[in-house]
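A lone chain, given as structure tokens: the form predicted alone.
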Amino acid sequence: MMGVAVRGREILAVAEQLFADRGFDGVSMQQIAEGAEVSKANIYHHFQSKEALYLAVLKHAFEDMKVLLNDLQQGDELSVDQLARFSAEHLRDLHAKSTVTRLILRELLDGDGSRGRLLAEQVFAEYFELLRNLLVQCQSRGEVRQDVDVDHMAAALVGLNVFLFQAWPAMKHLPDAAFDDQQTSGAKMFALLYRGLLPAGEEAAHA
């Protein structure tokens, strides 16, 4: 069973690539093979069809992400740094994950409305209710604004590391821009973000 677990995962990395190379249409399930070294008949023993492996390449891509927003919501930090903790290592998962992160990008943009639905139901659902979850539990203790959805929070926490992904290529070598570092850059943007999902009267303190 482990030699089946480890090959199943060897498919997900060459497939990932190929995939991010050449787009969905443009790489065939023999190349995935060729590129595994394995037959097409073992990749179907373990993906369905070519677009369950396509969606398994991108769910694989969110399975950290998710592990940490269910540690953070059995946790008893305050808000801030459970957020601020997201917010790190969502930044940080994007780079380890260039690869997928630029697929997945490149999927929002060029692709039609029926894949931009399907990857909303399939792949980014789950993670986007755990950080709804952790974004309830941060209201129902006070600590964030309540007067604010936590959908449009949780878009603009993920938003924000997703600008700073693609635009920090230019952002780093603006003149005389104080954007050193971009985890630096990020947690300052954090806080600025953060300030503006205090309750009413708590922004002076977090100051």
Given for the second form:
Number of protein chains: 2
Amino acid sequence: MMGVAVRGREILAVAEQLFADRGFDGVSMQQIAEGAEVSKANIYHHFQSKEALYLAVLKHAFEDMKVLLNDLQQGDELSVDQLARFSAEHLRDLHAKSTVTRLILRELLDGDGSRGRLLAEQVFAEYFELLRNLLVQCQSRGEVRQDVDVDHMAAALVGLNVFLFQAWPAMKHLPDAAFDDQQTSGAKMFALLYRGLLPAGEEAAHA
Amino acid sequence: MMGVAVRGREILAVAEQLFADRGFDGVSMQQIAEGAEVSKANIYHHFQSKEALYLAVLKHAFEDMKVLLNDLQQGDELSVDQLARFSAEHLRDLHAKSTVTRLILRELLDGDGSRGRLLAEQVFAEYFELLRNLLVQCQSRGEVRQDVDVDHMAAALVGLNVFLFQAWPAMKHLPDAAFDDQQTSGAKMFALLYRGLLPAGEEAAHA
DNA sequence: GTCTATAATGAGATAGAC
DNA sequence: GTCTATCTCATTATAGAC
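Alternate state requested, the form predicted in complex with a further copy of the same chain (shown: the form predicted alone):
Every chain and every other molecule in the complex is listed next, the one we just looked at coming first.
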């Protein structure tokens, strides 16, 4: 994955497009080879198997976000700013790579569950770990509550954005609703998650 | 929708199954007629058009939740309990009607956007309005913060559950993650949304 | 007509030359 | 790194017997 050279990138790009259009089974190695203008055997030089190529396509989509998460953790911003930036960039990224985002979401809907495990272990795990680290750091500074595990915090952060990405085509048409644009709505929902539904100072009354 | 009689229900049930399996275009009225053991003309007696039948199938999935929302608003529970109950029931409902849930999510992914408007106006609008009313009531009692619009609150409540429903097949396989079962995770994420990421009492410092 | 044996196809994957 | 040629295997025709 690291040393994937010039032709490797070309193959990856073609495969991404084809997989996104027709799904894993809908694409043959021959078609990818023709699209990338290489031989089928050459693809196998770069990628162990069709499945490995597929996973590489999915993993590729998370590279930018991994870099961002590392940067955020190195920096010394307030937790709220780190998390807000992550949330905003994450939403932007979902759209920048919308073909792959759709591919993954469709995979989750169709899959028989065995694909789910593969996605989790081979694609999401590393990314999820980075997000978890960031949240642990925020907790250790005392800027994020410590009585909730970071796993659910991470899921909520990602989940709100994914929902926004997916449901927007319908949300934006809801009558009388205050949804202007996705970035703004994303920011509002992040703020909601950060500060809670509960009014400030009411914590003790319900805890 | 109200006066849909015996045969209407049967048609609805068959149509739901077929649409969920093969999508709108993948099913003919003839096939639905055969499945429900009625004539094609009889379907048109109950439903104006194929599209009307389709929308009826989708709307049908929200009936239970509408009843629950009305009940919650009539009752006199604390807001936190009303919302927690809605959230838990909503997640349960997504699973109880998982075929339709998947159908809608796939629709949102595939759609060219024109379907999105239809879904919003014909299917979600009424349901969304009820949820909004509940939240307004919670706000007016002062038990839910008033500086965030109810639209985004409603979206966040629904969104976390939808994400959980969809991503679970992968989430449950994330290594070292504390996701036990969906209902429990749903409750944890609701609690997070309700109380916020921010530790109690820190509001003033960042507001 | 139906059944079964046999080709023919097209998929993923490998070997070995250049 | 790239190619041609080949292998294995599953699916899909298609014979030709019954």
